[in-house]
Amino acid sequence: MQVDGATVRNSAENIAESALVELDGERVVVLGPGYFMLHKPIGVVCANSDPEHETVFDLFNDEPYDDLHVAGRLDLDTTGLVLITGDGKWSHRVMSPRFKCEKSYIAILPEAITERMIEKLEEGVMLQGEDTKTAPAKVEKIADDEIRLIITEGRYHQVKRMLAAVGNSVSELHREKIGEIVLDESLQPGEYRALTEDEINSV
């Protein structure tokens, strides 16, 4: 194998993405780890395999990447933006509370949101079974029964538990944005596309 004209015999050699790689005189395309956004529908689980439900990876068309995983899971009944990659360091920046990567959700509520509920969410709330408050959220009231909720953590069922903690609940939940990456409006539920270089670098 030749890399930028030089012969390489070590299979563990690190090769730059911009390098020209040739094997027996033919150019070889070196794939990176892969970065995708997917519009998750209801009833699909964020797992590599599941005995009962369709998974996000069942929606992929045999992409030629290894070790893809979900960077920020969504519940079975939650729709919206899911990021999928093979880059562990990148997904850690998405998911770890230490990096304060904002996740924006649209929540439809069965009961009207009150100003006091919004105040509590913005202060941080104590979730049942936990001993530390959530980080303060950002809340935008869209309608009496609809809010935009922005959080920087990813605790188990966090949005639903936060609404329960202030005396409300969630009828429908949709994630529209992670960091600066916005769900592509052209993607129908179940569809996906590769992230752009700007989207990848924004995390």
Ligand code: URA
Contents of the next structure:
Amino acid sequence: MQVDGATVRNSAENIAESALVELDGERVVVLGPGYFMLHKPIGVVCANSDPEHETVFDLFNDEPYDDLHVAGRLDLDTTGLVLITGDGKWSHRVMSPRFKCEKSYIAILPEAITERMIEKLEEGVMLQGEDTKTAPAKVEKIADDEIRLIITEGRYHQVKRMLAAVGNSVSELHREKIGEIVLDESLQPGEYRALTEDEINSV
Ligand code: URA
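I've shown you the form predicted on its own. Could you give me the structure of the form predicted in complex with the ligand?
What follows is the entire complex, opening with the chain shown before.
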């Protein structure tokens, strides 16, 4: 095998995606791990398989990538941005609270949001059954019954449990942004596209 004109005999060699790779004089296309965004509809589950519900991977065409997984699940009844990749280090940077990657949600609430509720969410709240407070969140009031909530962790049902902890709850939840990656408004629910180089490198 030739990589940028030099002979490489070790098949475990790390090859840059930009490299010119040739085998027996023919150009070979080197596939990266794959990076996608998907607009998740209600009723679709973020799992590799499920006995009952359609999964995000059922919405995928046959993509020629190994180890594709979801970088941060959404609940069955949550809509919006889901990132899918085969790159475990990249998804770790998206998901681990250590990297403080912001996830932005729009939540529709059954009860009006109060200033006191906003203060508590911004300070961090104790979730039922846990012994550490959530990291401080950013909250923007859009209407009496609608907020933008930005969090850097991904605890189980975190947004719903945070709103419950301040005496409200969530009737609809949508994720619009992860880090610098914004859900592409041209994607209809159920559609996906590959991430751009800039989007991949922003994480
Ligand atoms: N928080 C929730 O409660 N549900 C989600 O789907 C995502 C964040």
